[in-house]
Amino acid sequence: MPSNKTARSLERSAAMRDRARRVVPGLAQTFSKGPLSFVGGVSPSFVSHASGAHVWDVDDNRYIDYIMGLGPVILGHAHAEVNQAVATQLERGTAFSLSHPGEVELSELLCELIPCAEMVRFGKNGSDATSGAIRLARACTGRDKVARCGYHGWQDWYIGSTSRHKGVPEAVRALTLGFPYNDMDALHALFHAHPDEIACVILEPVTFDEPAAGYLAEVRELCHSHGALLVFDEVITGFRLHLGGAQSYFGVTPDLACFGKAMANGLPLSAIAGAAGYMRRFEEVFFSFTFGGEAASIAAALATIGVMRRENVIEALWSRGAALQQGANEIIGELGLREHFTWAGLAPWTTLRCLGPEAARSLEWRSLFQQECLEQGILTHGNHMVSYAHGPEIVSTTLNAYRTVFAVMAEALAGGGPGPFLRGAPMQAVMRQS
């Protein structure tokens, strides 16, 4: 059994956490960066700086980072070319009294890359884009209800359909209808139960389970046969699986799509892209805020996409992600753990999945995995958010660490479970989707 005490100092993290308790509800601005998402007492709470594939906590412990800001940092932290583009723009100003040419330039670039994009509007967070797309779909169809699958942000229309619905009026909650991924019968049933009421279907085109053959095309056909729009939430998949998003990778074009995260390598920017016939309705539909065209983030996006095109970043994400995934699964196999754990998903974005009876206590197992990774200098939620900075040496170092980590997992499995091996409170689910 591992030692009861970590060798890493977390003294400054603890002190900063005490300060935060007095002024920050939940201790963090984002649930996924807060205490619910990390093992208590063994995880750092604050990062001081980052570079490439590494972060340093406030106690100056260095970690290989596989969270990467929850996915936006696609090239690596503090990428020199992106930083220079932002610095240049900062010298020229960031928030203007009229539109900036960069808005047009980036819109043109997205229309060139993304199959569904004929026009583009910008936001700051993924929730801006998904909520704007829902409002637009409702305006275009004259309908109120939304069928959704997956996670789509913090706004009332979505979060009201989850366990985190406090503060959302019941009338709003009733307008969003959940359905399971890869289940066409369930989606057919929703349209049958709510005839001429569903404005759109919004879903993440892929997370960790690939779409069944023909599934995405069939969803699109079903939407159109009922007069509804198809919206792809590509906030994570965009600029990760393909420069044109999952819609390019799978060859299915939605009516509208939402992008964010990796588009600007960590600066706040999101986008709604879609067919001009729908997008022009934004001339009437209210989607307007002070920082929608903020120039530094747009400069970052132009630079980020430029690097991605020039250096074949997407190909690198696939190859390095595959090396991580395959290597980790080989280690799992060598330790006789294949019936209990696997790395699932497409190579640029994979997750540790618990199988069989262990699925019922997956949060505990993922907590043990996270805890032991931290001891090996790896910061993770149990996912691989691969970036361009995760080069072959980083991959090799990670896999060497995993031999130690999964050996502890094997020991815990033989001993009846992860509980006695945890040195702090396990991770908790941020929400449950209905």
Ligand SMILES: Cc1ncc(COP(=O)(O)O)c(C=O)c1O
The other form holds:
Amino acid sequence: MPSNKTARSLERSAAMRDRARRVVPGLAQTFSKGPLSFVGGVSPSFVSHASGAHVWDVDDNRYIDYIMGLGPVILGHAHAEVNQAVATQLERGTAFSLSHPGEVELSELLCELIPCAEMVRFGKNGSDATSGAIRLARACTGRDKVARCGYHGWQDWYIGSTSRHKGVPEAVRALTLGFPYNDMDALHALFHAHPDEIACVILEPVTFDEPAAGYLAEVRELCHSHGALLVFDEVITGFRLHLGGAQSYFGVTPDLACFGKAMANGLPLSAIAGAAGYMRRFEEVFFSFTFGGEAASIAAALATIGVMRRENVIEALWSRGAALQQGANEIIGELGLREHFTWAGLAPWTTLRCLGPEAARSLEWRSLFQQECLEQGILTHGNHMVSYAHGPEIVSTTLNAYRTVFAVMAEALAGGGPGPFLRGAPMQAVMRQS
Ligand SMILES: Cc1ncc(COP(=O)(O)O)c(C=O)c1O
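Please supply the corresponding structure for the form predicted together with the ligand (the preceding block corresponds to the form predicted on its own).
Next comes the full complex, this chain leading.
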């Protein structure tokens, strides 16, 4: 039978939520950190601090963190070398009235590592990079429409094309056209339906399904045959699959690419990189803001990438991610759940996927998984955002915990589904692609 009580105190989280209710609409700064993304009543809402692969909530419960700040923390929380680089920069100032040499140094480094990068500009959030790339593509082609596949951030041009489009003008919404991944026919049809109107195709080169053989190269060819640019959104794949991003991993070079998240181990930094012929248009296209080039984040990125190169972090992400993915899939197999659940994706970034009829209640299953993981001291949305700090011991602790978690999932499956086993409101979708 499902238990109905958690051993952890969540009192301080609840008290802080009450305070937040009065002054913070939505209770969090990011939907993925707020109430929609966590099972009600059993989840902490506020974090006190973090170190390595661990995070402590405000009630002093410790968790192994698989959310890792929504992806940026690639080396582990509060990494000493990155912290030192930031501290040194803090001593020397962070926001200047002229450019800082670190901007040039980091641009040179990205040009060395990333195939499409001949020139680079920096932003703060991933949305800065994707929106800057869209504006640049529109300026370069003189076209207004954009074809997109995946998630690309909070700005009008993208979020207007999803179910969470309140506040985005209809005229803007009409300019962004969604297309399904791995479906060349659909993309051909889009170009034919909008001849000479599409400025660019922007897509996440991979999420949890691998590209079909030749898919990314064909997308590039199709774009170019229609005079459109290809933009890779590498906000998640960058500095995770490969130091040169998914474009290095898959061997397909886009015209422009957007980076964010992992490049500065948790400091706010993003980048647009691309072919010089396009990037030089930023001399006229407006991509300009007060904190562009802010020096502490640039210092963090130089330190982060330095550690990643020196210690071959990417290889560690692959091997630890694979150990987690394979271990979790073995447990699923041992419990006879293979028809219902699997861990999908490439090893450094995997997700719990519900299969067959269970896919229809995926959010409820992921909620049960989250709830039971919390009981085992694991903070998760049902993904493995693996970091360098997730060493073999963390992996083995996680897999031990999963034996208990998936045993509850098996019990729920036999007992009619996840609903009766949930002790609070399940997670909800933040938005749907439309
Ligand atoms: C693929 C992708 N692109 C863009 C973004 C937007 O980045 P940000 O939230 O930093 O603006 C995200 C954020 O999750 C993302 O996953």
